Structures are given as C-alpha cells and as structure tokens.
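There is one chain below, alone, in structure tokens, taken in the form predicted on its own.
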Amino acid sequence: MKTLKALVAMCGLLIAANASAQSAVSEEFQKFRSIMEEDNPAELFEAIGEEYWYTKAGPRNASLEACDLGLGPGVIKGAYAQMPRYFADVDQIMDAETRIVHCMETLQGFSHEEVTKQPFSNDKGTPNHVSVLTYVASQSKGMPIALPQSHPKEREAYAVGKEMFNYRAGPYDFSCATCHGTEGKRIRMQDLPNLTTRDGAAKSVLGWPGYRITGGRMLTLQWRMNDCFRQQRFPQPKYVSEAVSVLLTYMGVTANGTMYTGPGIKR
C-alpha cells in the first residue's frame, strides 16, 4: 500500500511539474508576442488595404469609399468594433469580412465568384479583401467592442450563435464548447480561452485579423472559424456564410465592453 501511495504521489508531482513547465512556456510566448506586436507585419497589410480602399477598381471602376460598414457610407473609424451587425439593405447580419466582400460586389461590380475564388491568404498571396479588412480593423484599435443588440435580428443572431457554439455533432461528438466552454483547457502548448466569459471571448476576437508567424500570412476570423470546424471534423462553412456571422455575433457580444487591440500577431 505504501508503494502504491508513493507512485500516486509521484505521478501527481510529475503532472504538476509538467503543467508548471507548460505554463512557463506559454508565458514566455506571450512576452515574445508582445515584443513582436511592436513591429507587427500586419501594418504592411493595413497600408495595402488602405491604398485599395481609395483606388478605383473592378468592372465599375469604383473605389470602396462609399462602402457602408454600419456607421454610414465611408465611415471606417470604429466600424470593425461594432460588427457583426444588422444591415437593412440586405436584411441580414454581416460581419466585417462579409460586408467588405459585399461592397466589392455591389460597388465595384465584381462577381461573388471573382471576389471569393481565393477566400484566404495562401502561397499565392493575400487577397485584396483580406488587406482591406486589416485596414478597416486597424481603424478600431483602442476602441471598445460594442456589438449592437437593438435590432431583433441581432438578438436572434446572438441566440442562434450561442446554440451553434454548444451544438455537439461530428465523428468526435464535439462542440465549440467542448474546448472553449470551461476554464483551464489546453491543446499542446496553447491555452484555450473560455469563450463563455467576457475575458475569454475577448481573447478570441481582439487579435483578429492576425499575422501568423507560422507561414507568414495575414489571416482573418472567417479563416479561424473554418479552422475550428476542420479540427472538429465538421464540414467547413461556405466562405462568408451567415452561419459564421452569427457565431461571431455570439462571441463578439460576449466580449462587449473590452478594448479592441488588433490587428494582432499569432503563433
């Protein structure tokens, strides 16, 4: 019995030591990320996106200056921190990425297929809409997250997004909440925030869009959501689908009141 108790105690010490080591590595990476954010490569994409915003392009030879991001045509300051939100002209909820794609189609005359043929950054390069999103997001830096919930469809999006977050399915019987519904979880060296709390939800939205050091690419929240679906072995949502917008609504509203600090930098 004494031998068994000793083994149990030793296992406990090893687990505690491993957890402590992982926590130390995580803290060191946070320090590294803070240093990198002082010279974040995302600024390059902000500059490219700003130039594109004011450049005439597409079949209609138009710029995006008349794009309404929810605060009036051409108003960018603070818009990202208040999206997803309801847009009466399309009678639906749109996140910032979806709205920018919509503006490229309606103002510049691109077809949906043309704009979305390369939805995310890859070895071929960074799509214009990703650079524009990075520029738009940068204009909300230092402002509080303030997703509106005044319209019935905004409240409905929050409720549907919450249900999606907790919906279990797929070969692993996973939901978003399986990894992000409680405190203290981790995948490899990555701490998993509890997205059901304000501080946890803030960690999931404040640093996006983000420059990912691995691969050197500018990535967006739409990409991040698709990657979560992939990791759950779910079918990935169609690009700029309303399903992702409502999921982002749930996360964003939960984070309301926290300060937006992106565009960020990722591991």
The other form holds:
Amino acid sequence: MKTLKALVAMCGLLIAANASAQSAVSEEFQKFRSIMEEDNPAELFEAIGEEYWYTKAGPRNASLEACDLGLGPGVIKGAYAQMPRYFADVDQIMDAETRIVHCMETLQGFSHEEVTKQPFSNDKGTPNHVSVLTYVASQSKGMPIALPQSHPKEREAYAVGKEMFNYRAGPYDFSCATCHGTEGKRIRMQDLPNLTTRDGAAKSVLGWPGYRITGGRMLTLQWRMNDCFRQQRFPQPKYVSEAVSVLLTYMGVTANGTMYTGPGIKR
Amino acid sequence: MANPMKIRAAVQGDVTDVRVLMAHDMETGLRKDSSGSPIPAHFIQLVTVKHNGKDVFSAQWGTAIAKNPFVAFKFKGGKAGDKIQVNWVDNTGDTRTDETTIR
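Can you give me the structure for the form predicted together with its partner chain, which would complement the form predicted on its own we have just seen?
Starting with the chain above, the whole complex follows.
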C-alpha cells in the first residue's frame, strides 16, 4: 500500500514536472516571437502594399483608393479589425482578403483568373493583393476586433461558420473543434488555442497576416484556413471562397473585444 | 528592381540607435528550385551607412545572412534632424540607397 502511494505521488510529480517543462518551452517561443516582432519584416510588405494602394494599375489604370472596405470608400483605418462583414454591393459576407481581390477586379479591371492565378506567396514572390492586405491590416494595429453582427447575413455567417467549425468529416473524421475545441491541447511543441473561447479565438486573428520566418513569406488567413482544411484531409476550398469568410466570421466574432496587434511573425 | 528598406534612427542623449530592415532574397546558391535546378546565388555583399555624408558603419556580408536582413547598431554624435543614408550592393551589382532623418 505504502509503495503504491509513493508510486502515485511520484507519477503526480512527473506529470507536474512535464507540464512545467512544457510551459517553459512555450515561454521561450513567446520570448523569441516578441524579440522578432520588434523588427518584423512584415513592414517591408506593408510598404509595398501601401505603394500599390495608391498606384494606378490594371486594364482600367485605376488605384485602389476608392476601395470600400466596409467603412466607406478609401477608409482603411480600423477596417481590417471589422472584417469579415456584409457588403451590400455584392450581397455577401467578405473577409478583407476577398474584398481586396474584389476591388482589384471591379476598380482596376483585372479578371478573377488574373488576380487569383497565384493566390498565396511562394518562391516566385508575394502577390500584390497579399502586400495590400498586409498594409490594410497594419492600419488596424492597436484597435479592438469588432466584427459587426447587425445584418441578418452576418448573423447567418456566424451560425454557418460555427457549424463548419464543428462539422466532422473526411478520412480522419476530423473537425476544427477536434484540435481547437478544448483547452490545453498541443501538436508537438505548438500549443493549440481553444477557438471556442474569446481569448482562444483572439489567437486565430492575432498575428495574421503573418511573416513566416521559414521561407521568408508573407502569409494570410485565407492561406491558414486552406492549411487547416489540408491538415484535416478535407478538399481545399477555392481561393476567396465564401466558406472561408464564413468560418472567419465565426472565429472573429468570438474574438470580438480583444485587441488586434497588427501583422505578426511566425516561426 | 529592389524594394525599399525600412530605416529607423532615434537619438537618446548622445547615442543614436539605427535600425534597418532590408528587402532582399539572400540566396546562398546552394538551394534548388522545384524542378531541381540550382537557384543562383544572390546576396548583399556590402552595406554602408552614412551620417550626414560621413561613414559610420560598413559591413561585408556573405551567404550566412538571412533573407530580409535586419541590422541594428548605435553610434555617437548624431542629432535629431541629421540625415542617415543606407546603401547596399549585392553580388549581381544591384544596389539600393534609402535615407531617413534622425528622430
């Protein structure tokens, strides 16, 4: 009996030691990130995006200055922290990335195929819409995440997004909630935020768009969502699919009230 | 064409803190692309920083410097309003110069 008690006590100690080692490693990662954040190369893409915003381009030789990001044509300040939202002109929910692509098509006259032929950053470079998104996101730095829920379509998007988040399917019978629905989960050394809570969901919005040090690429939330679908062995959504906007609405609304810190840096 | 740098220079007391973020691929020449052919070396070889036209910092770089490099250093003698000019030259002869004033 005595030995059993000792054994139980020892197991308890081991578990405690393991847990503290785990959090110590997470803290080191956190320190690394905050050092890198001081001089985040995302700023280089902000500069490129800002220049593009005011540059005339495309078949119509127009700039993006008249682009309405939900707060009126040309208003960038705070727009990113309030998207995805409902846009009456297209009668649908759009996230920032979708809206910028939409503006490049409607204002500059590019075809959808042209804008989206390279949706994400790769070895060949960073597409213009990604740089523009980085610039737009930087203009919401330090502002609260405040996704509107006043339009019925916005409330519908939240509900559908929540359903998608919890929808189990695919060869592994996975849903987003499998990894991101409870506290304290991790993959290897990565702590997984619980996206059903406010502070957890904030982690899905914060730091995006993000500069990934591996490969030196600027990556967006649309890219991240595609990667989630890939990891679940789901078919990947089409670029700027409304499904992704809707999923982002669910996570964004859950994160409402937390502070957006601007484009981030990823390992 | 090379993309612009981000330069910050701030003076505190008699010490000026300069921080430069450069946009450059910094290819080592050892990597291969998706079709298996080597990506040619492309990296910054010389960095020069001038304060009001006078050299205050210079560095010779090689392939061990990361993509989109960041440089920070301090020097004495700068005043608010002074000009800081940063120049780099890479192995293909491409060069870029950007300027800022000390805050």
